[in-house]
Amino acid sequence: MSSKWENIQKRSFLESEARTRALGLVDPGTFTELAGPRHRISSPHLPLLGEAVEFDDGIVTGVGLIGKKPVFVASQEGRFIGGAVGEVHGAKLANIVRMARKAYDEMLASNPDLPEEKRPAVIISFDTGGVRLHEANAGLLAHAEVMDQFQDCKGKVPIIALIGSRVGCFGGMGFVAAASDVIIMSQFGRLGLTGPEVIEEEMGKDEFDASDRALVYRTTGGRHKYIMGDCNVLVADSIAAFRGALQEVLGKLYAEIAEMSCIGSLEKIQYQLKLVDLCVETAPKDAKDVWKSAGNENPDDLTDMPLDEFLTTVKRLTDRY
């Protein structure tokens, strides 16, 4: 095991760039990048607008191993246009999922008894604000194509979402993450549809103060999403912690992984409707009101509580409703 890979394991997931995350999530020495910088596949639209390009278009895609399981990895780079999805970025994301499904079909055709531990999986490390406005139509189409690929993977390939990077996961990509089978977050991860800055810009600071970091994190952050049930697993902020959670999830049978999804059955729809009724009934003004509805008598204590203590004491809506 290389010392470089071991050092990557100790790094903050929040502070790590996309390629570092991709390398650290899979077993050492197993990652092969596809359509990487040396292929120089960049956006054809940005130069026309006088914008700089990146030769990976803000997303790292490739294949590696976790144990005996081949994993198809996509890792977004929030430092490039906020991780926004354009034509090339979106095509790379859609195609890595498509490749995983094709690999599954080919592997099962040649060996119908292929053990679960050797069947492919998809891992997506989200770090994005959603659609790239410079390439809005192409970006929106890419969102639809990715979701279409997710549907083709149902019953075959598990899709695991990781959220713990600087930008978080917002816009249409919030829908994409929600359609995955399992969401793993750190407490510094953020997930939602409309980003805090956009809400403030459109509705005013009285509606949502995007500069209030405490408000932002208790509304869109990992702890809140874990209480809500939108996040399945909450981990510490390190690549090793995310990798450990991945290993645990991927050690399960596909049927068990699929059951962890927030969507996909009548029962899960009914649960979501219960949450709508709860919202109407309680009319929460703050995330802490929701935490109290879940059975947490002192929600203020949850904000700064050490993560280990939080995980052992917190009550979740999924346990109560």
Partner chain sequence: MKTKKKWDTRKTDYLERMSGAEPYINNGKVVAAEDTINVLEAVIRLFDRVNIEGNNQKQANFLAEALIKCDTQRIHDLYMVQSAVPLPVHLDMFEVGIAKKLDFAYGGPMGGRVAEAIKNGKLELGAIHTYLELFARYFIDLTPRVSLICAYEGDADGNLYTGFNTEDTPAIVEATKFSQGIVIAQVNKLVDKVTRVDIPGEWVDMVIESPKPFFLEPLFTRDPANITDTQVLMAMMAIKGIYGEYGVKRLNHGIGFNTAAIELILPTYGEELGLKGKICTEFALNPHPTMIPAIESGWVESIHSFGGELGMQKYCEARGDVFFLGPDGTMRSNRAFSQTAGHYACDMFIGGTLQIDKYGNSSTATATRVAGFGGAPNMGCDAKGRRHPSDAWLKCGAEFTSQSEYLGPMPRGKRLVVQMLESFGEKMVPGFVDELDAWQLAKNANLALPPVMIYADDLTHILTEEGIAFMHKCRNLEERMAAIRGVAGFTEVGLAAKSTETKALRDKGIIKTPEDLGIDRQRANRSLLAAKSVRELVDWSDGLYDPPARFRNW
Given for the second form:
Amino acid sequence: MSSKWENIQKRSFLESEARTRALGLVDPGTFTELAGPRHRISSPHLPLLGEAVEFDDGIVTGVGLIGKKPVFVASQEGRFIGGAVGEVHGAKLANIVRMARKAYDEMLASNPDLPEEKRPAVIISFDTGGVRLHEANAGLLAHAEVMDQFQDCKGKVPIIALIGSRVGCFGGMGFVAAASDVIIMSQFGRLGLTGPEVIEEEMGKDEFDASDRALVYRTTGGRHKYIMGDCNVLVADSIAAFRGALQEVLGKLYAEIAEMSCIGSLEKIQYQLKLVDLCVETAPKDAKDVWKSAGNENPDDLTDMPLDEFLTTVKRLTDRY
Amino acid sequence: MKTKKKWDTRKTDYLERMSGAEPYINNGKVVAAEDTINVLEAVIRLFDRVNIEGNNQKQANFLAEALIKCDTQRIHDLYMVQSAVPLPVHLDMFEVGIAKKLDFAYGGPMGGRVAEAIKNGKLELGAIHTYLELFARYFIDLTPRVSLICAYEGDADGNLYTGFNTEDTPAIVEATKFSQGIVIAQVNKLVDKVTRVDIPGEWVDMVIESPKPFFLEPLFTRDPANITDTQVLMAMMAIKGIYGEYGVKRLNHGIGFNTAAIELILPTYGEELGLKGKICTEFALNPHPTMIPAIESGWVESIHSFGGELGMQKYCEARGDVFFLGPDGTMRSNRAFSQTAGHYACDMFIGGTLQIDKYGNSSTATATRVAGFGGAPNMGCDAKGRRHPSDAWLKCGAEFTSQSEYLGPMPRGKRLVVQMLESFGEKMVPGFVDELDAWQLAKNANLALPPVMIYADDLTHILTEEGIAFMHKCRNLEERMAAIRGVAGFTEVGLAAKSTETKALRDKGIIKTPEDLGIDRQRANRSLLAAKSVRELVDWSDGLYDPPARFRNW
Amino acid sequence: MSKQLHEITFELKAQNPTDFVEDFAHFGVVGSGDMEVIIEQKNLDGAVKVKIVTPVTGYDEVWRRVLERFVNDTGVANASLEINDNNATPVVVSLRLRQALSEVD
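Having gone through the form predicted alone, I am curious about the other one (the form predicted together with the partner chain); can you provide its structure?
Then the entire complex follows, led off by the chain already shown.
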């Protein structure tokens, strides 16, 4: 078991399936899957449409430990219908967050002095295009439920988003990720609301060419989101790197983690609006124009330089303003 | 009896045509882009044999777009002799009647329209060639009267710099110009002095700066992210069971994910087998981005290229010990020479295909597309004119069981021609078939021959996920068919295999499964790839590889 | 609503059976052209029970052949196999089944 876990650490996060990510992010041997394949809770809707089903409906949920901290994990599988959120998938996601908050309430009720290092946290490894159109009503409802659960967690349980899988994090799940406390990404991660193909379809190829992946990444990718301040930590593409960043964040006090969030108070919202105004003022034609206004003299160099170099040279919008 | 005859009609004709273009030519040989249609109408005549330069990579697309705008009253029924027709405009030419006949090598994405145009009588097809075969005919019976070519730079004297993407240009220009034909070049940039003279100015009649750079297709770029575990398994079998077995040093790889997987496990699996320096040292090959890790790990001594590959220019320039660079420091490709090199100087061709029939003939043709094969058949055949020995060539020849039927005891080598094919493609399309779709295509498009990429008598090895069939070791057709069945998996062809028969072939070493080769299937996964994404290729190249936007995922 | 997922079930017996001793194993992802499988120990008098759920019809016999070969090659016995498929080719199916079994070892 331990050697398998060690093996997983070296693996590319981008290449790893949902279960591998879930296993590798928590301490060795501590992951217990809940509502997993054994329980065979697959979508009741897909068979009616003649669409393939999966025993876990495309999401792995469970609990594990990072140090002394119980972590409630959700990990989406982008290879199953693009990681889309259907009824079961959504219910599993909402419930794992609810369980974390309930665990917090119960633990604190029985021991109000429970040290922070033992208090629960939620981690979500996103790999999704948002709602599953085949079961859209249930999927949308699930989005709302997850958001409700996020609200209930405020002041109690930190929620950490990890984005570095193939599909990225788009659609309604983009909102959900944005409502988390901390976002950890790799350069291969993408975060946005409307997916590139949809923008192209709505606005035309001249406005946004979805086949131009360089363009897609420099408007939604990890490097861009890091410059913009939407992503808190940018890491290398390995399970170990994501886990390392996760350990560091979870090592902080709740108040410190909540401070890293982009939203959650009037001041934070006003700051966000100010950043938007600043971006609008520069009238950017391309993401690189914004990078420049953040203080990067040669924005062209930022896309291709090795990650380490990027992290030491880049100027972030949030540093400047 | 000696006839009285004029011996300079070509020259007279040339001068007459050029005089029509004269008013538009200024400052040496320069024609303004807006006069392009005028000069084309001046120098092209009805029924002319015309070449529009283009292959599976670069395209003289500006001149093609101008030709189709010419007055169809003045210019029609042209006979197009050109490597490829992969752009819509190439087929539009037949729709509007500017062109009537075609001899070519590669249709690529327009394969469906070629078939359609033949069917509705808009296009008369001469033949589908290989590149080398078509270039050969430029000098015999298909010499172009007018050639429309493309280059990176041109000057007022007509000197051209075709650089990295020299490709077909020398062959076309030489055939055209030395038969008193007319050569018109579109260039990305008019310059005072070209970076390097790839085509001497005397051989070029007009130079036009095109509003946009010529079109380039990154045809040889394969994103490692799309390589499957099965492809890794097959790559392991290729390296251990064929490359290592024969000590193949000089070779060509086809386009596709199968060979990309091989390239990407050389620095991992190949290294582990201790094969570095013993295999894969010299290539006739385009600058495949997936070769970067093997090159950087010191596997490769030399690569000569048919063409360039978008984004690889700087990398190639920085690896002058491997690629062919001019005195100016930039690479020059040359399709005619590289095809010749691949044909005569390589011990092996290995590549993927779409279909193999029960006899071992393979083709990428489908029933409704005349796609052609480009250069693959030149690589994928035994070069009958070859006389120099090499270990791999001799070993394969020695194993060629039926050779003595023709040669008696006379020893002769044989080139390894390997086709890789998964028994089923996506959506359960069988790779092994009773009859190639090429037969249906021949019927649909009135072709004299079903287009076969590699004939069974040239094929030495078939490699599937089931194993390797050593075709040349078989005694006769019956045994070859049994060998094919034995590696054809669960296709109809494969289901006809008898287990006793397959077992006997394994005992004889005619079929080798991964287990026979000592390959652990569990290791056959993507973790063996030296680079799993385009980004990792960039990292391997120290940032020298600049992939096209569509391949960027960061 | 006429489309439905297709279900294929059959039983096989290995020529050289060796009991499957793991209580439960799961492997794979139902991506496009891929599949997942659950293998469970079951007392089936040496047989292997197979259930496949797939959107694809017309390949029942191919499935049987692929599974037959897997069972004979590996000797797996006293086990139930449940597969969710999404257009996996026999090539992929064979690979995934072997990977699933080695995951257990």
